[in-house]
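Below, in structure tokens: the form predicted alone, a single chain.
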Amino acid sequence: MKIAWGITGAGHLLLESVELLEKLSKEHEITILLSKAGEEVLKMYGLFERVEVLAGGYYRELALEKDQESSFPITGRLSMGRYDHLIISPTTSNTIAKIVHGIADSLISNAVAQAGKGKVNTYIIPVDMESGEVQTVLPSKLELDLCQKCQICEAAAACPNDAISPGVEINLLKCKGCAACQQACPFEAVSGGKIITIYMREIDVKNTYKLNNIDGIQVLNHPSEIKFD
């Protein structure tokens, strides 16, 4: 079976998506499509290498949005019906808003549009499903209330990517999620995997609901709900 899998810039359900992607790649040919934000967030959570290693060969490419430029040539396969399924997981509210309004100016929104033209069954797992609270996991975070502002910051010294400004913040665009900083800080001032509560915006929930009115798209709550006939 040939599957195209798109990842957008959401941390929520990201690990679960990568775990299922790893499982399916053992049995199926999977082309992985990463939005610019998706690539950045995978690196922040230390998951990029787990995705990168799955690529290799035709229909098993890792397609980065920054390499596809404005015409997104790889999505042409979807318009020609060359894939059995397209999966977008996790899917940000920004991408969903584009899809429901017919905008196809990014790698992932364009992939969904082309899948519709090629009648490729599409599964979308949004991060904004229902109004109210949802718990999500943060990447590495500098806990300023625990930081002792040491003259020599051991966490910063241990970071291979120079991503830490001691006593200030972690530059998540440089962070690769290796957790070396967490292990190095003697005061446990760098956290990883911290769970926080966020609140869904009504406009995002409404846009997610509108996905149900688009032919060929199935909206699921969790990657584990993906079942192939």
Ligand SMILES: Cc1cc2nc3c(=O)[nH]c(=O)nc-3n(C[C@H](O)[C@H](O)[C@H](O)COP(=O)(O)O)c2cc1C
The other form holds:
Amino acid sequence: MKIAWGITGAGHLLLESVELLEKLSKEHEITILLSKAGEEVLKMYGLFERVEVLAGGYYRELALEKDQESSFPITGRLSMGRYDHLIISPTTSNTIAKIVHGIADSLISNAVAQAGKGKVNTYIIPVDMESGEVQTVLPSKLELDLCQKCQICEAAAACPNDAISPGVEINLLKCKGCAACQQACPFEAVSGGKIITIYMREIDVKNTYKLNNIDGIQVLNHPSEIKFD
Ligand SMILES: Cc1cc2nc3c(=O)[nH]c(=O)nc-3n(C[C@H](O)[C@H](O)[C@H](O)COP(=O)(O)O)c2cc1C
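Swap state to the form predicted in complex with the ligand from the form predicted alone:
Below is the entire complex, every chain and molecule, led by the chain shown above.
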């Protein structure tokens, strides 16, 4: 089976999405599409290399939004119906807002639009499904209440990407999620995978609900619900 899998810049359900992508890529030809934020966030959570390694060969490409410029030529395959399924998981509220308003100016929103034109069945796994609280996981974070502002910061010294400003913050755009800083700090002042509660915005939940009215799109709660007919 030929599948196109889009990843947007959401931390929520990201690990679960990557785990299923790894499993499915053993049996299927999967073209992976990464939004610019998707690429950044995968790196922050230390998952980019796990995705990168799955690519290789025709229909098994890793397509980065930054290389697809403004017209996203790779999505032409979707408008020609070359894939059996398009999966977007996880899907940010930003990309969902674009999809429900018919906007196609990013790699992933464009992929969904072209899949509609090519009658490619599309699964969308949104991160914002229901109103209220949701638990989500953070990438590496400098915990300032634990940081002792040491003269020589062991965490910064251990970082291969020079991502840590000691006593200030971690530059997540430089962080590759390797966790060396977490192991190096003797005061455990760098957390990784911390769970926090966030609150869903009504506008995002409403947009997700509107996805159900778009032909050819199936909305699922979790990547594990993907079942091919
Ligand atoms: C660490 C991190 C985690 C994020 N997690 C989410 C998330 O779970 N859901 C969401 O809607 N946006 C999340 N964002 C914000 C999106 O990345 C941002 O809105 C981005 O512009 C989305 O672009 P895209 O929809 O093209 O991928 C996160 C950002 C960061 C830095």
